[in-house]
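Take a look at this single chain in structure tokens; it is the form predicted on its own.
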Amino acid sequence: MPIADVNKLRNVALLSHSGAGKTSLGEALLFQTKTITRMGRVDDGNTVSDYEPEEAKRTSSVQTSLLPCNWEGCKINLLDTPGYDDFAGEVVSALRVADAAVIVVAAPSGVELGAEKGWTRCEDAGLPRIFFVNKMDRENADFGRTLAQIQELFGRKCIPFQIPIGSEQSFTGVVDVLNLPADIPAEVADEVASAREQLVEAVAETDDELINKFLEGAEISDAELRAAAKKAVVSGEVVPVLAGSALANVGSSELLDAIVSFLPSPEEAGDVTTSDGSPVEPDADEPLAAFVFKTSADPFVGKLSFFRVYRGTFRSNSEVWNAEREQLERVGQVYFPCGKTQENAPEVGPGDIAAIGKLSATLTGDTLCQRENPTSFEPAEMPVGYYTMAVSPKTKADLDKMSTALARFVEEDPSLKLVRESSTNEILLAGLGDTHLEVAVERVKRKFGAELMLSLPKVAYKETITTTARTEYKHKKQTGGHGQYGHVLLRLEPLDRTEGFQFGTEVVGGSVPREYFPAVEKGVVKTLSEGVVAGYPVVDMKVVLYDGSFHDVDSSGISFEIAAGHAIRKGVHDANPQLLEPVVDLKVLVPDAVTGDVMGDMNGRRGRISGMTPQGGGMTLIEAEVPQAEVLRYATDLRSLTQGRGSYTQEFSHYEGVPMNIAQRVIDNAKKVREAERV
């Protein structure tokens, strides 16, 4: 297959809502280019783009999928991305890779939330794009009243170039406004006039030319418009909003002719830059510069690593640099992906997107080139997941398997972060939802065979003493032969929140040996590690060995041990103990309309409101201190408060002191765990 010409390439990003249809217009745009020869359904888990299990299971996209297709002489790479926000990361890598977006809007439904955030994420990448207004055919569909509210969220610039036939059941399909055809249905006539008014308007005050020719009433011709039409779409300066049925195929053919006539070409899109701000221009002959967006793990094939390429040509069975893991990568046969299926490419010219399987070392947001002139691009600012899961094994077989399994699966999705919680000594999951970790979890089973099980993670609760308190212990024991000495008089001291443990000594008078301190200091450390109220760390103490005594010769440094760990157990029952538990910091974004009901919540959770900050276009960030015990599932709980308009971060910010209602609570749950233990 020859280069793909630069200026005969679309990359575009198919953006919705979940459930908008999204993935049944890919299908459809497949079927109209003859790319597929029957359109697959959703519901029925056969669709090229939603070809993985989990998939078909929940019928809906988890993962960005490439669907190459051909129409009029120019190549589209669609990419097919989640509605879901849990995977909001997919999203994110694929719009750093495309040119421009077509936002899918359900016509009975209108805009969702899907929609506003994909038009929120091309305005900040500064991508062209479409509306497409889709299930015309359904119950409820009203394309005036979906145009109204586009244009209402997202301005005046967005211009119906297109007025459907009929509606529900009877619509049969479009009349385009740019191109007037001759025989205009007498039903949408008057819409049709109003339509093509407004869009030569809309037009006209982008061209300094043209809106001189409209203010004097002097005729604008099709050519003209369509000229205008197109740098203003790709200026961004106009939107267009075509309808149409992704199930029906209605509609299918004209969305391609507007791709292909208005959205841009890599070399029309913008300037690309590397890293350090050098000009990148689609090259074939220059010297290779190409960037990995998207990394899928495979147990047989290995890493099927997604990339894009900016400058030169990418070509089989060579050898190529990777700039930021500074490695030499073998490359073998390169593919165009379609869904699951791959098409051999010998190479791959500027512009393009392609896969190539089995590097060694390259990830996610990866720049390959040429070791002799390296280059880096900046990787996608992927969002960061603060829902947590503790992950274990199901069984002991499945324990070899997890951890390289599960770091298979960070490279793939880096919106997933793995970590190891020494202080609970559990290994921790953060994604962006339940979903999320669920899909990461099924998958890991499916492809390497671990079975894995999630839980809320545990609380790293500690404990302290609030008082001073003098301890003794004397241990005695009598065996035939050596007997077992040891007697200490301790005096625990409460310190200041995150001065830690100290150990000191006051003996005078030898009454217990210099030589038995390491002991003694050794039980106390044992025992404070263990907890003595609720098993949790003991912290921020101070204990002192003041007084003591011991045999010539049945004392020993095992003796003085068992009797500091005895001592300290019974004396910090007598220094007033407290749970203490973490406290993050909490910044919460939200609607200003849900603000109340967000604070509201907040409190509840036994929360501190540290401020409230008005942050534009309807938005207040909330700061706040809350127990981490209160927000494990906060992730899934803010979504629902704001129907997913909301977003927060948190971090670890100090420990204090548990409430002795709650912390009766949690001691009696830890003493019921232990107990579980030994049985």
Given for the second form:
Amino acid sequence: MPIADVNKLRNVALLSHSGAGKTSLGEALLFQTKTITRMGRVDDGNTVSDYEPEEAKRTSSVQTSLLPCNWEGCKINLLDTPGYDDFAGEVVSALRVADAAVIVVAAPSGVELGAEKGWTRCEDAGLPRIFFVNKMDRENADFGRTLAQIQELFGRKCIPFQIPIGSEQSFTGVVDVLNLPADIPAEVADEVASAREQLVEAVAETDDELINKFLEGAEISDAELRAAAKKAVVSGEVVPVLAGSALANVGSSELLDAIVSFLPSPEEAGDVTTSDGSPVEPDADEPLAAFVFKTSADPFVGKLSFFRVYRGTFRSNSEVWNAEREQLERVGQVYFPCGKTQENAPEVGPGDIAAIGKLSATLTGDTLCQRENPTSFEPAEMPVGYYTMAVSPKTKADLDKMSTALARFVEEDPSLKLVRESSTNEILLAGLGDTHLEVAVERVKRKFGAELMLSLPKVAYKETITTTARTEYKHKKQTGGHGQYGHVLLRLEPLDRTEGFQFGTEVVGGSVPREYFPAVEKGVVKTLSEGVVAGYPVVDMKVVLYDGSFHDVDSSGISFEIAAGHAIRKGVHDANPQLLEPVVDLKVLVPDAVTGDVMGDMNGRRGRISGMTPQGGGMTLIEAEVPQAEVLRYATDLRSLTQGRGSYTQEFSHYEGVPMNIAQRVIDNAKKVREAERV
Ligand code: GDP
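May I ask for the structure of the form predicted in complex with guanosine-5'-diphosphate now, the form predicted on its own having been displayed?
Below, the chain from earlier opens the complete complex, with every other chain and molecule after it.
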């Protein structure tokens, strides 16, 4: 199979709110292009795109699938992205290698948040786009209303390139406004005429020659209009709005025509540069430069790396150089995946997208090239998740598999983070939301056979003292033979936050011999690390050994260690202990209209608001310090408070005293847990 002509390639991401019909549309396009012979249905869980069991179960995509198809001599690589926000990382990585996007809007529900976010992502990435108004066969589908909403939100540059014929059950097809057919159904004739006027004017405005012709009232030919329309769509000055029904497979061939006619080839898409700013031309004979945008962990083939070639030719059974890892990678069979099936690819040319199994060192975001011509591209900026849960193995057998399974799985999804939290002795998994983590756990089980459980993470409380206290303990045992004797007097002094633990000695006259000082310190440290009040480590205090006594025969290191442990336990109780909790800095970006609600909610979480700054675009940034214990589920809470429009970042700030009433609850809970563990 020859490599695809770079001018005849289209890399197109499908974006939308979850449920608008991307996966169904992908299926219709595969059917229309004869890539498949039978159309599957999302509701039957048998589409090409949603092939993973987690997707079939939810009837919703959780990852991007690559769906290549051929139309009118062009190869179209569709990237069907998940609509649900928890999987935004998949959208970001797909857009990193797409040259354009189709934003799907369901006509009955109109423009939903996912479509707005898709639009913003395209704006940020400078990607040309097309709207596809889907579900025109459904009740309440009104193209005019949806178009008006699109234009209101995204501007008058969104122009209908088609007018639907009929609606709901009687929706039968679309009229192409640019290539007017000879037989326009009478009921849409006026609408088509008005759309044609809009289109001619909008396209003419983007072209100096055409605008003169337009103003002079001269005839503009279809060929001129098409050429100018393509330029305008590629530059983003015009966004075509199309209509159809994925389920009924109406409007698919027109959408394919539009993708081929108006969306750019890799050559026509914007300039590509390496991370050091050197230009990269899509030339098959130049040295290889391929970017890995997605990694899929597979229990059988190991790792599957999806890449786009930007320059040169990627060959099966060759060697490539990973510039980031400075490692040579052996390349076996390269293939073009289509959902879960695949076709062997002896060679992959510039602009095209393919996959390779079993690369040993390569991760998402790496560039594969030739050793003599090391090249690297800037990786996509992945969304970072703050929704954190503790993961634990279900059985002992799962424990053995857990760490490798999780480590491999996290490689697959860079918006997941795995942290071992030493203060609570937990393994924490952070992601974009509850579904993100649930799906991760399901996939780890399916792919690596490790069954894991998720639970709310423990808060890493600490203990400290607030006043000075003196304490004494004598450890004395005379049980025939060698006895035990250790006697210490300690002074406890509170220190400022983050000063940690200090140990000092002020022993005069050798009442405790110097050789026992380390044992006293050891006993103190051991007890403080185990906690005194609620089992959390005691910090920010100074302990001074200032007196004691010893016995010539019976004293030993261990005796002094035991004495110190008892003394310090008593001392902490006498020094007005206090529970400390971690406080985090939250930066919350929310729509202006809900700032009041979000701030009220923050107060309810014992948050201290330190700033409120309008950011433009109808958004406000709220900054606050909040106890971590109050924001363990903030990702989901903020989503419901802001209907999914809010986002936030979270960073550890400092430790602070827990108010008395809350501290008592924490202490009681800790006690219950300890008792339960003892049983
Ligand atoms: P995605 O989440 O954007 O991928 O949307 P899906 O393709 O999973 O579709 C969501 C639901 O809408 C499924 O139940 C589909 O059967 C249904 N659906 C998708 N496209 C159409 C359409 O054109 N007409 C109708 N009536 N239903 C559709």
